[in-house]
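Below you'll find only one chain, the form predicted alone, shown as C-alpha coordinates.
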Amino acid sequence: MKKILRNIMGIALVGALALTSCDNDDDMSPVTPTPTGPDFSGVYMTADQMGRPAINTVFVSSSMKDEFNVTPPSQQGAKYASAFAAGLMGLSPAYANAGDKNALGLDAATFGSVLATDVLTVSTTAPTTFYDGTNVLTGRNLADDVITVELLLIFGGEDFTENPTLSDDNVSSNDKDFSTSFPYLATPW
(Lines of atoms letter the chains of each structure in order from A and count residues from 1; the text may use other names and numbers.)
(Lines give C-alpha, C1' and ligand atoms only; values in the text may rest on other atoms or scores of the structure.)
Protein backbone atom coordinates (compact mmCIF):
# COMPACT_ATOMS: atom_id res chain seq x y z
CA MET A 1 0.00 0.00 0.00
CA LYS A 2 2.88 2.34 0.85
CA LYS A 3 4.47 1.58 -2.49
CA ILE A 4 1.26 2.40 -4.41
CA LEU A 5 0.83 5.64 -2.48
CA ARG A 6 4.49 6.59 -3.17
CA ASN A 7 4.01 5.88 -6.92
CA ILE A 8 0.84 7.99 -7.02
CA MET A 9 2.60 10.85 -5.22
CA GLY A 10 5.57 10.54 -7.60
CA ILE A 11 3.29 10.67 -10.66
CA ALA A 12 1.42 13.66 -9.18
CA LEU A 13 4.71 15.51 -8.50
CA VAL A 14 6.04 14.88 -12.04
CA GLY A 15 2.68 16.01 -13.48
CA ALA A 16 2.70 19.16 -11.34
CA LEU A 17 6.25 20.02 -12.45
CA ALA A 18 5.39 19.37 -16.08
CA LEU A 19 2.33 21.62 -15.93
CA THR A 20 4.03 24.48 -14.08
CA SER A 21 7.01 24.55 -16.48
CA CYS A 22 4.81 25.03 -19.54
CA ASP A 23 3.51 28.41 -20.61
CA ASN A 24 0.45 29.20 -22.65
CA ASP A 25 2.40 30.20 -25.79
CA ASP A 26 1.37 27.18 -27.80
CA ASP A 27 -0.23 28.84 -30.79
CA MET A 28 2.86 28.16 -33.01
CA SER A 29 2.21 31.32 -35.03
CA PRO A 30 5.29 33.13 -36.42
CA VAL A 31 6.62 35.92 -34.24
CA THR A 32 7.01 39.32 -35.92
CA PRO A 33 10.47 40.63 -35.03
CA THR A 34 10.65 43.98 -33.31
CA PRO A 35 12.79 46.51 -35.21
CA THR A 36 16.10 47.01 -33.44
CA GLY A 37 17.76 49.61 -35.73
CA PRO A 38 17.92 53.36 -35.18
CA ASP A 39 14.74 55.38 -35.50
CA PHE A 40 15.22 58.07 -38.17
CA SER A 41 11.75 59.51 -37.87
CA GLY A 42 11.32 63.08 -36.66
CA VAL A 43 12.99 66.35 -37.51
CA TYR A 44 16.77 66.70 -37.27
CA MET A 45 18.98 69.77 -37.44
CA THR A 46 22.71 70.34 -37.66
CA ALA A 47 24.34 70.70 -34.26
CA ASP A 48 27.78 71.81 -35.43
CA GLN A 49 29.70 72.48 -38.64
CA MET A 50 33.44 72.04 -38.78
CA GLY A 51 34.52 71.72 -42.41
CA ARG A 52 37.80 73.44 -41.60
CA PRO A 53 39.15 72.73 -38.13
CA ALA A 54 39.31 75.73 -35.78
CA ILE A 55 37.88 78.27 -38.24
CA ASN A 56 34.30 78.08 -36.96
CA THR A 57 35.62 78.04 -33.39
CA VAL A 58 37.68 81.21 -33.85
CA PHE A 59 35.60 83.36 -36.19
CA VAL A 60 32.02 82.59 -35.18
CA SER A 61 31.04 84.36 -31.98
CA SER A 62 29.00 82.56 -29.37
CA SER A 63 26.00 84.77 -30.20
CA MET A 64 26.13 83.61 -33.88
CA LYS A 65 27.10 79.97 -33.23
CA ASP A 66 23.65 78.33 -33.32
CA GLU A 67 22.51 80.30 -36.37
CA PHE A 68 25.81 79.63 -38.21
CA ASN A 69 25.58 75.90 -37.51
CA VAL A 70 22.14 75.58 -39.13
CA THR A 71 22.94 77.83 -42.11
CA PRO A 72 23.58 75.75 -45.25
CA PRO A 73 27.17 76.16 -46.49
CA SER A 74 25.81 77.53 -49.77
CA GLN A 75 24.50 80.56 -47.83
CA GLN A 76 27.32 81.01 -45.29
CA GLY A 77 29.66 83.03 -47.52
CA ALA A 78 27.12 85.74 -48.27
CA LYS A 79 25.78 85.82 -44.73
CA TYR A 80 29.02 85.73 -42.69
CA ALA A 81 31.82 86.97 -44.98
CA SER A 82 31.86 90.47 -43.46
CA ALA A 83 32.00 89.07 -39.90
CA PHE A 84 34.89 86.80 -40.87
CA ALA A 85 36.71 89.70 -42.59
CA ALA A 86 36.25 91.86 -39.48
CA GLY A 87 37.61 88.97 -37.41
CA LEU A 88 40.66 88.67 -39.66
CA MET A 89 41.41 92.40 -39.42
CA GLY A 90 40.82 92.40 -35.66
CA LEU A 91 42.96 89.35 -34.93
CA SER A 92 45.79 89.51 -37.41
CA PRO A 93 48.39 92.23 -37.80
CA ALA A 94 48.92 90.82 -41.32
CA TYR A 95 45.64 92.51 -42.34
CA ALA A 96 46.22 95.78 -40.45
CA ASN A 97 46.87 97.91 -43.53
CA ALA A 98 44.64 98.56 -46.50
CA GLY A 99 45.62 96.26 -49.36
CA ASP A 100 47.20 93.61 -47.11
CA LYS A 101 46.86 90.11 -48.52
CA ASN A 102 47.84 86.60 -47.51
CA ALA A 103 50.07 84.19 -49.42
CA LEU A 104 47.12 83.20 -51.62
CA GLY A 105 46.77 86.85 -52.71
CA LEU A 106 43.47 87.21 -50.83
CA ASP A 107 42.62 90.38 -48.91
CA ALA A 108 40.59 90.20 -45.68
CA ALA A 109 37.23 90.56 -47.45
CA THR A 110 37.97 87.83 -49.99
CA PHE A 111 39.62 85.48 -47.52
CA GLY A 112 36.75 86.08 -45.07
CA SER A 113 34.33 84.96 -47.76
CA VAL A 114 36.39 81.81 -48.38
CA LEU A 115 36.58 80.98 -44.67
CA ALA A 116 32.90 81.70 -43.99
CA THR A 117 31.85 78.86 -46.28
CA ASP A 118 32.62 76.08 -43.84
CA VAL A 119 33.33 73.15 -46.13
CA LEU A 120 36.34 71.02 -46.91
CA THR A 121 37.05 71.57 -50.58
CA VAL A 122 38.25 68.65 -52.66
CA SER A 123 39.82 68.67 -56.08
CA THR A 124 39.35 65.65 -58.30
CA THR A 125 42.29 66.65 -60.50
CA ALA A 126 44.93 67.83 -58.01
CA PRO A 127 46.81 65.94 -55.28
CA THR A 128 44.82 65.65 -52.07
CA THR A 129 46.33 68.08 -49.60
CA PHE A 130 45.43 70.96 -47.34
CA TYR A 131 48.63 72.62 -48.50
CA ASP A 132 51.77 71.07 -49.95
CA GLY A 133 53.63 74.17 -51.09
CA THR A 134 51.87 74.19 -54.46
CA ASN A 135 48.32 72.90 -54.05
CA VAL A 136 46.05 74.63 -51.54
CA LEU A 137 42.79 73.30 -50.10
CA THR A 138 42.49 70.44 -52.61
CA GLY A 139 41.51 68.04 -49.85
CA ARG A 140 43.06 66.89 -46.64
CA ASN A 141 45.35 64.05 -45.63
CA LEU A 142 45.44 62.91 -42.01
CA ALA A 143 49.08 63.97 -41.72
CA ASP A 144 48.49 67.48 -43.13
CA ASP A 145 49.41 70.20 -40.64
CA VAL A 146 46.06 71.93 -41.00
CA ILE A 147 46.34 74.28 -38.04
CA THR A 148 49.74 75.62 -39.07
CA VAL A 149 48.50 76.18 -42.63
CA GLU A 150 45.50 78.06 -41.30
CA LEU A 151 47.73 80.14 -39.00
CA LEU A 152 50.07 80.93 -41.91
CA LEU A 153 47.16 82.08 -44.07
CA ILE A 154 45.74 84.20 -41.27
CA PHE A 155 48.92 85.64 -39.72
CA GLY A 156 51.74 84.94 -42.18
CA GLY A 157 51.12 87.79 -44.60
CA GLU A 158 52.01 87.76 -48.28
CA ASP A 159 54.96 85.38 -47.99
CA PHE A 160 54.38 83.50 -44.72
CA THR A 161 57.12 85.54 -42.97
CA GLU A 162 55.00 87.96 -40.96
CA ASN A 163 54.20 87.27 -37.33
CA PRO A 164 56.26 84.07 -37.03
CA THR A 165 55.30 83.54 -33.39
CA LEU A 166 51.63 83.42 -34.41
CA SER A 167 52.05 81.42 -37.61
CA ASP A 168 52.97 77.97 -36.31
CA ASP A 169 51.35 75.67 -33.78
CA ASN A 170 54.77 74.01 -33.30
CA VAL A 171 53.25 70.54 -33.65
CA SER A 172 55.01 69.03 -36.63
CA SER A 173 53.32 65.63 -36.73
CA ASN A 174 50.89 63.32 -35.02
CA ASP A 175 52.24 61.70 -31.88
CA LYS A 176 51.43 58.23 -33.24
CA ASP A 177 51.71 56.63 -36.67
CA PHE A 178 48.52 56.44 -38.67
CA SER A 179 47.10 53.03 -39.53
CA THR A 180 47.73 51.68 -43.03
CA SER A 181 44.16 50.38 -43.27
CA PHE A 182 40.74 52.01 -43.09
CA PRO A 183 39.87 54.21 -41.22
CA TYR A 184 43.63 55.03 -41.13
CA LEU A 185 43.46 56.69 -37.72
CA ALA A 186 46.13 56.19 -35.09
CA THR A 187 45.25 54.16 -32.05
CA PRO A 188 44.25 56.39 -29.14
CA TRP A 189 46.74 54.76 -26.76
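None of the values given here were measured: they were computed from a predicted structure. For the two forms, the rigid core is made up of the largest set of C-alpha atoms that agree within 1.5 Å on superposition. Positions refer to the first chain, counted from 1. First, how it differs from the form predicted together with its partner chain.
After superposition on the rigid core, displacement of the C-alpha of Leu142 between these two forms stays below 2 Å.
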Contents of the next structure:
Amino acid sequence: MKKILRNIMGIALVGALALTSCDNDDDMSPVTPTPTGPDFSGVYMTADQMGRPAINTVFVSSSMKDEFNVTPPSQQGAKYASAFAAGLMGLSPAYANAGDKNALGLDAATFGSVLATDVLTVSTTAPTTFYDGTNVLTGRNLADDVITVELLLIFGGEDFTENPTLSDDNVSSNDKDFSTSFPYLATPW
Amino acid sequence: MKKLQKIWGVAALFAVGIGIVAADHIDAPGVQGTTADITDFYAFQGENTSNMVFVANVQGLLSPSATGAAAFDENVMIEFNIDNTGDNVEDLVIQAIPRDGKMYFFGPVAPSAPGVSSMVMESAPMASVDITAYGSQAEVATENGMTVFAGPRDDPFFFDFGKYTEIIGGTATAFDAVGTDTFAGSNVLSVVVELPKSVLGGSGTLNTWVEAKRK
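Could the form predicted together with its partner chain be shown next, to go alongside the form predicted alone?
Below is the entire complex, every chain and molecule, led by the chain shown above.
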Protein backbone atom coordinates (compact mmCIF):
# COMPACT_ATOMS: atom_id res chain seq x y z
CA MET A 1 0.00 0.00 0.00
CA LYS A 2 2.78 2.37 1.01
CA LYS A 3 4.75 1.37 -2.07
CA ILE A 4 1.80 1.99 -4.37
CA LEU A 5 1.22 5.38 -2.76
CA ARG A 6 4.92 6.25 -3.21
CA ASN A 7 4.73 5.21 -6.84
CA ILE A 8 1.68 7.34 -7.41
CA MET A 9 3.35 10.30 -5.70
CA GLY A 10 6.45 9.70 -7.81
CA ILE A 11 4.48 9.64 -11.03
CA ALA A 12 2.61 12.79 -9.98
CA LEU A 13 5.89 14.53 -9.22
CA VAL A 14 7.45 13.51 -12.53
CA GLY A 15 4.27 14.59 -14.28
CA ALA A 16 4.29 17.98 -12.56
CA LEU A 17 7.94 18.54 -13.46
CA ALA A 18 7.32 17.56 -17.07
CA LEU A 19 4.35 19.90 -17.27
CA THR A 20 6.15 22.87 -15.74
CA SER A 21 9.18 22.34 -17.92
CA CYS A 22 7.18 22.80 -21.09
CA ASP A 23 4.78 25.41 -19.79
CA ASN A 24 6.19 28.78 -18.84
CA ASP A 25 2.90 29.82 -17.33
CA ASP A 26 3.72 27.43 -14.49
CA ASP A 27 0.07 27.36 -13.47
CA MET A 28 0.45 23.89 -11.89
CA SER A 29 2.17 25.39 -8.86
CA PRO A 30 -0.16 25.65 -5.82
CA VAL A 31 1.45 28.93 -4.66
CA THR A 32 0.83 30.72 -7.99
CA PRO A 33 -2.76 31.89 -8.46
CA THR A 34 -4.29 30.88 -11.77
CA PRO A 35 -3.93 33.86 -14.16
CA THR A 36 -7.21 35.49 -15.08
CA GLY A 37 -6.06 36.46 -18.60
CA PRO A 38 -3.24 35.95 -21.06
CA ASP A 39 0.29 36.68 -19.88
CA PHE A 40 1.71 39.65 -21.81
CA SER A 41 4.71 40.24 -19.52
CA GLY A 42 8.24 40.71 -20.75
CA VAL A 43 10.32 43.06 -22.84
CA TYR A 44 9.96 43.09 -26.61
CA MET A 45 12.88 44.26 -28.75
CA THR A 46 12.76 45.55 -32.33
CA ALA A 47 13.59 42.90 -34.94
CA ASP A 48 12.20 44.53 -38.11
CA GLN A 49 10.70 47.91 -38.95
CA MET A 50 9.35 49.69 -41.98
CA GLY A 51 7.94 53.07 -43.00
CA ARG A 52 7.98 53.56 -46.76
CA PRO A 53 8.14 50.57 -49.11
CA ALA A 54 11.49 49.19 -50.29
CA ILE A 55 13.74 51.63 -48.42
CA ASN A 56 15.92 49.12 -46.56
CA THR A 57 15.98 46.75 -49.50
CA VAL A 58 17.02 49.36 -52.08
CA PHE A 59 19.14 51.93 -50.27
CA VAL A 60 20.93 50.17 -47.43
CA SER A 61 24.10 48.19 -48.13
CA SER A 62 24.00 44.49 -47.18
CA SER A 63 26.21 44.85 -44.12
CA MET A 64 24.01 47.60 -42.62
CA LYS A 65 20.52 46.17 -43.26
CA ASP A 66 20.12 44.59 -39.82
CA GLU A 67 21.38 47.74 -38.11
CA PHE A 68 19.00 49.95 -40.14
CA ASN A 69 16.10 47.76 -38.97
CA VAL A 70 16.82 48.52 -35.30
CA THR A 71 17.79 52.21 -35.60
CA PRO A 72 14.91 54.44 -34.42
CA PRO A 73 13.70 56.72 -37.23
CA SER A 74 14.72 59.82 -35.24
CA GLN A 75 18.35 58.65 -35.56
CA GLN A 76 18.26 57.36 -39.14
CA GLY A 77 18.66 60.71 -40.93
CA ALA A 78 21.99 61.61 -39.34
CA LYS A 79 23.28 58.09 -39.75
CA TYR A 80 22.25 57.22 -43.31
CA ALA A 81 21.53 60.40 -45.32
CA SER A 82 24.93 60.64 -47.02
CA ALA A 83 24.98 56.90 -47.83
CA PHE A 84 21.51 57.20 -49.37
CA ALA A 85 22.63 60.16 -51.51
CA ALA A 86 25.68 58.23 -52.71
CA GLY A 87 23.43 55.26 -53.40
CA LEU A 88 21.09 57.34 -55.56
CA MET A 89 24.00 58.68 -57.60
CA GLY A 90 25.46 55.21 -58.00
CA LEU A 91 22.15 53.63 -58.90
CA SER A 92 20.69 56.08 -61.38
CA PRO A 93 22.03 57.96 -64.41
CA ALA A 94 19.34 60.56 -63.65
CA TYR A 95 21.57 61.91 -60.84
CA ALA A 96 24.87 61.58 -62.76
CA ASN A 97 25.40 65.29 -63.45
CA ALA A 98 25.78 68.11 -60.94
CA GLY A 99 22.45 69.81 -60.33
CA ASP A 100 20.36 66.81 -61.41
CA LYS A 101 17.03 66.65 -59.63
CA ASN A 102 13.95 64.43 -59.63
CA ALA A 103 10.39 65.48 -60.40
CA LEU A 104 9.90 66.65 -56.81
CA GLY A 105 12.73 69.15 -57.39
CA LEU A 106 15.04 67.25 -55.01
CA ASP A 107 18.71 66.60 -55.83
CA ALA A 108 20.42 63.39 -54.71
CA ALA A 109 21.59 64.85 -51.38
CA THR A 110 18.17 66.24 -50.48
CA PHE A 111 16.20 63.20 -51.67
CA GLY A 112 18.65 60.88 -49.90
CA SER A 113 18.14 62.85 -46.71
CA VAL A 114 14.35 62.63 -47.03
CA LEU A 115 14.42 58.87 -47.68
CA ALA A 116 16.88 58.03 -44.88
CA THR A 117 14.31 58.78 -42.18
CA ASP A 118 12.08 55.81 -42.93
CA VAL A 119 8.64 56.97 -41.84
CA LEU A 120 5.41 57.06 -43.84
CA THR A 121 3.83 60.49 -43.63
CA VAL A 122 0.04 60.37 -43.47
CA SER A 123 -2.45 63.19 -43.79
CA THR A 124 -5.42 63.22 -41.44
CA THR A 125 -7.16 65.87 -43.57
CA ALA A 126 -6.49 64.95 -47.23
CA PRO A 127 -7.37 61.82 -49.22
CA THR A 128 -4.66 59.16 -49.18
CA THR A 129 -2.16 58.75 -51.99
CA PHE A 130 1.49 57.73 -52.23
CA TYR A 131 1.77 60.06 -55.23
CA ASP A 132 -1.00 61.02 -57.64
CA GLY A 133 0.77 63.65 -59.71
CA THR A 134 -0.20 66.47 -57.35
CA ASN A 135 -0.35 65.15 -53.80
CA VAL A 136 2.76 63.48 -52.39
CA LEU A 137 2.92 61.05 -49.51
CA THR A 138 -0.39 61.56 -47.77
CA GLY A 139 -0.21 57.88 -46.85
CA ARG A 140 -0.19 54.61 -48.75
CA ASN A 141 -3.24 52.90 -50.22
CA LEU A 142 -3.31 49.17 -50.96
CA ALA A 143 -3.69 49.94 -54.68
CA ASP A 144 -0.99 52.63 -54.96
CA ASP A 145 1.69 51.66 -57.50
CA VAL A 146 4.48 52.53 -55.07
CA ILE A 147 7.29 50.76 -56.93
CA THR A 148 6.66 52.69 -60.15
CA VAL A 149 6.52 55.95 -58.16
CA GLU A 150 9.85 55.13 -56.53
CA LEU A 151 11.40 54.04 -59.85
CA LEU A 152 10.23 57.32 -61.44
CA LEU A 153 11.73 59.36 -58.60
CA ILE A 154 15.00 57.42 -58.84
CA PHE A 155 15.36 57.03 -62.63
CA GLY A 156 12.88 59.43 -64.22
CA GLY A 157 14.79 62.70 -63.86
CA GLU A 158 13.27 66.18 -63.63
CA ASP A 159 10.17 65.42 -65.70
CA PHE A 160 9.82 61.61 -65.51
CA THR A 161 11.06 61.24 -69.11
CA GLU A 162 14.58 59.93 -68.45
CA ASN A 163 15.43 56.21 -68.54
CA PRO A 164 11.87 55.18 -69.45
CA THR A 165 12.68 51.48 -69.62
CA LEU A 166 13.93 51.55 -66.01
CA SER A 167 11.33 53.84 -64.48
CA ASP A 168 8.22 51.62 -64.78
CA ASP A 169 7.96 47.87 -64.14
CA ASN A 170 4.64 47.84 -66.03
CA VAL A 171 2.82 46.03 -63.24
CA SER A 172 0.23 48.58 -62.20
CA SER A 173 -2.25 46.70 -60.06
CA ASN A 174 -2.65 43.75 -57.71
CA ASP A 175 -3.63 40.25 -58.83
CA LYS A 176 -6.86 40.46 -56.78
CA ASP A 177 -9.25 43.36 -56.31
CA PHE A 178 -9.34 45.08 -52.93
CA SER A 179 -12.53 45.64 -50.97
CA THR A 180 -13.85 49.11 -50.22
CA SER A 181 -14.83 47.81 -46.77
CA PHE A 182 -12.93 46.50 -43.75
CA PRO A 183 -10.60 44.56 -43.73
CA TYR A 184 -9.95 45.89 -47.27
CA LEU A 185 -7.38 43.21 -48.25
CA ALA A 186 -8.39 40.41 -50.61
CA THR A 187 -9.05 36.84 -49.47
CA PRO A 188 -5.99 34.56 -49.66
CA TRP A 189 -5.22 32.30 -52.61
CA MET B 1 39.31 41.71 -69.83
CA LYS B 2 36.94 44.14 -71.46
CA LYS B 3 34.08 41.87 -70.48
CA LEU B 4 35.27 41.92 -66.89
CA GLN B 5 35.28 45.72 -66.87
CA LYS B 6 31.74 45.72 -68.18
CA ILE B 7 30.62 43.33 -65.47
CA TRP B 8 32.25 45.48 -62.79
CA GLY B 9 30.62 48.56 -64.23
CA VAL B 10 27.18 47.00 -64.03
CA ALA B 11 27.91 45.71 -60.54
CA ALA B 12 28.94 49.17 -59.35
CA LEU B 13 25.92 50.80 -60.93
CA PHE B 14 23.56 48.54 -59.06
CA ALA B 15 25.65 47.82 -55.96
CA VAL B 16 23.17 49.43 -53.60
CA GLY B 17 20.34 47.51 -55.21
CA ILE B 18 21.76 44.04 -54.80
CA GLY B 19 19.61 42.01 -52.48
CA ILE B 20 16.44 43.94 -53.22
CA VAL B 21 13.50 41.66 -52.86
CA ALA B 22 10.38 43.72 -52.60
CA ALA B 23 8.64 46.27 -50.42
CA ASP B 24 10.19 44.92 -47.25
CA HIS B 25 9.91 41.18 -47.82
CA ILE B 26 13.05 39.40 -46.50
CA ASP B 27 14.82 42.76 -46.39
CA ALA B 28 17.64 41.89 -44.00
CA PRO B 29 19.49 38.71 -42.94
CA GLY B 30 18.47 39.07 -39.28
CA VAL B 31 14.75 38.71 -39.95
CA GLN B 32 14.61 36.95 -43.32
CA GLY B 33 12.24 34.00 -43.22
CA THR B 34 11.35 34.55 -39.54
CA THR B 35 7.97 35.20 -37.92
CA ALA B 36 9.11 38.81 -37.31
CA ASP B 37 9.72 39.58 -41.00
CA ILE B 38 7.52 42.53 -42.00
CA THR B 39 6.59 42.52 -45.69
CA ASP B 40 4.55 45.72 -45.96
CA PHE B 41 3.01 48.62 -44.13
CA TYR B 42 0.01 50.72 -45.23
CA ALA B 43 -1.76 53.72 -43.69
CA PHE B 44 -4.82 55.13 -45.39
CA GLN B 45 -8.14 56.87 -44.91
CA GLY B 46 -10.94 54.39 -44.21
CA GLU B 47 -14.26 53.82 -45.97
CA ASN B 48 -15.56 56.13 -43.25
CA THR B 49 -13.29 59.08 -44.06
CA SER B 50 -13.20 60.11 -40.38
CA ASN B 51 -11.16 56.95 -39.75
CA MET B 52 -7.57 55.91 -40.37
CA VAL B 53 -6.59 52.34 -41.26
CA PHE B 54 -3.23 50.73 -40.47
CA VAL B 55 -2.15 47.47 -42.11
CA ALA B 56 0.95 45.42 -41.28
CA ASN B 57 1.78 42.27 -43.21
CA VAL B 58 4.30 39.67 -42.04
CA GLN B 59 5.64 36.30 -43.25
CA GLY B 60 5.36 36.91 -46.99
CA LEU B 61 5.65 34.70 -50.05
CA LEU B 62 3.33 32.06 -48.60
CA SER B 63 2.13 29.63 -51.24
CA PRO B 64 -1.53 28.55 -50.91
CA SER B 65 -0.38 25.13 -49.70
CA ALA B 66 1.79 26.71 -46.97
CA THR B 67 -0.78 29.26 -45.80
CA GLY B 68 -2.92 26.98 -43.65
CA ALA B 69 0.07 26.10 -41.45
CA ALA B 70 1.37 29.68 -41.16
CA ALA B 71 0.76 31.26 -37.75
CA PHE B 72 1.42 34.45 -35.86
CA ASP B 73 4.16 34.07 -33.23
CA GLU B 74 3.16 34.71 -29.59
CA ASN B 75 6.67 36.06 -28.97
CA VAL B 76 6.33 38.72 -31.69
CA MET B 77 4.45 41.97 -31.06
CA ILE B 78 3.48 44.10 -34.05
CA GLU B 79 3.67 47.76 -33.03
CA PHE B 80 2.23 50.62 -35.08
CA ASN B 81 4.09 53.85 -34.24
CA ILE B 82 2.50 57.28 -34.53
CA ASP B 83 4.46 60.53 -34.21
CA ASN B 84 2.02 63.45 -34.01
CA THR B 85 4.58 66.18 -33.15
CA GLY B 86 6.94 65.96 -36.15
CA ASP B 87 10.10 64.77 -34.37
CA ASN B 88 9.99 61.15 -35.66
CA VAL B 89 9.67 59.87 -32.08
CA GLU B 90 6.52 57.85 -31.40
CA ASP B 91 3.94 59.62 -29.21
CA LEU B 92 1.38 56.83 -29.53
CA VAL B 93 1.54 53.12 -30.27
CA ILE B 94 -1.01 50.47 -31.18
CA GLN B 95 0.28 47.03 -30.18
CA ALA B 96 -0.99 43.76 -31.67
CA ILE B 97 0.00 40.48 -30.06
CA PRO B 98 -1.51 36.96 -30.38
CA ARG B 99 -2.51 34.61 -27.55
CA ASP B 100 -4.31 31.28 -27.95
CA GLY B 101 -5.93 31.96 -31.32
CA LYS B 102 -6.87 35.57 -30.65
CA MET B 103 -5.11 38.78 -31.65
CA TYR B 104 -5.14 41.42 -28.89
CA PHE B 105 -4.82 45.12 -29.77
CA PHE B 106 -3.78 47.69 -27.13
CA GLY B 107 -3.89 51.43 -27.80
CA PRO B 108 -3.56 54.01 -29.01
CA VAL B 109 -1.44 54.73 -25.96
CA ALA B 110 1.84 56.46 -25.10
CA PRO B 111 4.56 53.79 -24.92
CA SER B 112 6.35 53.14 -21.62
CA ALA B 113 9.42 54.49 -23.43
CA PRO B 114 10.00 55.28 -27.12
CA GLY B 115 12.50 53.26 -29.14
CA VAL B 116 13.53 49.65 -29.59
CA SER B 117 12.44 48.22 -26.23
CA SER B 118 8.74 47.84 -25.37
CA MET B 119 6.37 46.39 -22.82
CA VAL B 120 2.79 45.44 -23.70
CA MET B 121 0.59 48.34 -22.49
CA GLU B 122 -2.00 46.10 -20.82
CA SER B 123 -3.86 48.96 -19.15
CA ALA B 124 -4.57 50.66 -22.51
CA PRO B 125 -7.93 50.34 -24.29
CA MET B 126 -8.09 46.84 -25.75
CA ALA B 127 -9.79 45.08 -28.63
CA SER B 128 -9.47 41.40 -29.49
CA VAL B 129 -10.54 39.23 -32.40
CA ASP B 130 -10.35 35.53 -33.26
CA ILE B 131 -7.52 35.02 -35.76
CA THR B 132 -9.23 34.13 -39.04
CA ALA B 133 -8.45 30.57 -40.16
CA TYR B 134 -7.25 29.96 -43.72
CA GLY B 135 -10.27 29.35 -45.92
CA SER B 136 -12.74 30.88 -43.44
CA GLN B 137 -14.66 34.11 -43.72
CA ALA B 138 -12.89 37.14 -42.20
CA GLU B 139 -13.47 37.49 -38.43
CA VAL B 140 -13.90 41.16 -37.53
CA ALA B 141 -14.47 42.76 -34.13
CA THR B 142 -15.06 46.31 -32.92
CA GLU B 143 -14.20 47.23 -29.34
CA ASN B 144 -13.11 50.46 -27.63
CA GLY B 145 -13.27 52.36 -30.93
CA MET B 146 -11.01 49.96 -32.82
CA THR B 147 -12.16 47.66 -35.62
CA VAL B 148 -9.67 44.83 -35.95
CA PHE B 149 -8.70 41.83 -38.09
CA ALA B 150 -5.86 39.29 -38.10
CA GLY B 151 -5.28 36.40 -40.48
CA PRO B 152 -4.08 35.28 -43.90
CA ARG B 153 -4.80 37.51 -46.92
CA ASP B 154 -3.64 37.81 -50.50
CA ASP B 155 -0.31 39.72 -50.58
CA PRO B 156 -1.45 43.18 -51.78
CA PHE B 157 2.03 44.03 -53.05
CA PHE B 158 2.74 43.93 -56.79
CA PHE B 159 6.06 44.28 -58.62
CA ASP B 160 7.95 42.65 -61.49
CA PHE B 161 10.71 41.59 -59.14
CA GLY B 162 11.89 38.90 -61.53
CA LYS B 163 12.72 41.41 -64.25
CA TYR B 164 14.24 43.82 -61.74
CA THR B 165 16.55 41.02 -60.56
CA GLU B 166 17.63 40.43 -64.15
CA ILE B 167 18.33 44.15 -64.61
CA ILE B 168 20.38 44.20 -61.41
CA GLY B 169 22.18 41.05 -62.48
CA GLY B 170 23.01 42.55 -65.85
CA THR B 171 21.09 39.98 -67.89
CA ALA B 172 18.39 42.51 -68.88
CA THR B 173 18.52 46.24 -69.57
CA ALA B 174 14.84 47.14 -69.44
CA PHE B 175 11.50 46.18 -67.92
CA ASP B 176 9.09 44.31 -70.19
CA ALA B 177 6.33 46.27 -71.93
CA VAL B 178 3.89 44.13 -69.98
CA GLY B 179 5.34 43.19 -66.62
CA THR B 180 4.84 40.03 -64.58
CA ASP B 181 3.71 40.38 -60.95
CA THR B 182 6.16 38.24 -58.97
CA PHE B 183 3.79 38.27 -55.98
CA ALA B 184 0.73 37.03 -57.84
CA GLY B 185 -0.81 34.03 -56.13
CA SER B 186 1.06 34.44 -52.83
CA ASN B 187 -0.30 35.19 -49.36
CA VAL B 188 0.78 37.01 -46.20
CA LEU B 189 -0.41 37.19 -42.59
CA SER B 190 -2.19 40.52 -42.11
CA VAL B 191 -3.02 42.66 -39.11
CA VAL B 192 -5.54 45.45 -39.75
CA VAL B 193 -6.83 48.11 -37.36
CA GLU B 194 -9.19 50.99 -38.12
CA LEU B 195 -9.87 53.80 -35.67
CA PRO B 196 -11.01 57.45 -35.59
CA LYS B 197 -8.43 59.96 -36.80
CA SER B 198 -9.44 62.12 -33.84
CA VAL B 199 -7.69 59.80 -31.34
CA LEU B 200 -4.35 60.01 -33.18
CA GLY B 201 -3.63 63.67 -32.39
CA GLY B 202 -1.50 65.98 -34.51
CA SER B 203 -2.48 68.91 -36.67
CA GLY B 204 -2.89 67.31 -40.09
CA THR B 205 0.19 65.19 -40.68
CA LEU B 206 1.42 62.10 -38.84
CA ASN B 207 4.69 60.22 -39.21
CA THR B 208 4.00 56.50 -38.98
CA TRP B 209 5.95 53.24 -39.11
CA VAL B 210 5.57 49.65 -37.98
CA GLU B 211 7.87 47.42 -35.98
CA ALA B 212 7.96 43.70 -35.25
CA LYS B 213 9.31 43.32 -31.74
CA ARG B 214 10.45 39.99 -30.36
CA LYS B 215 10.38 38.81 -26.71
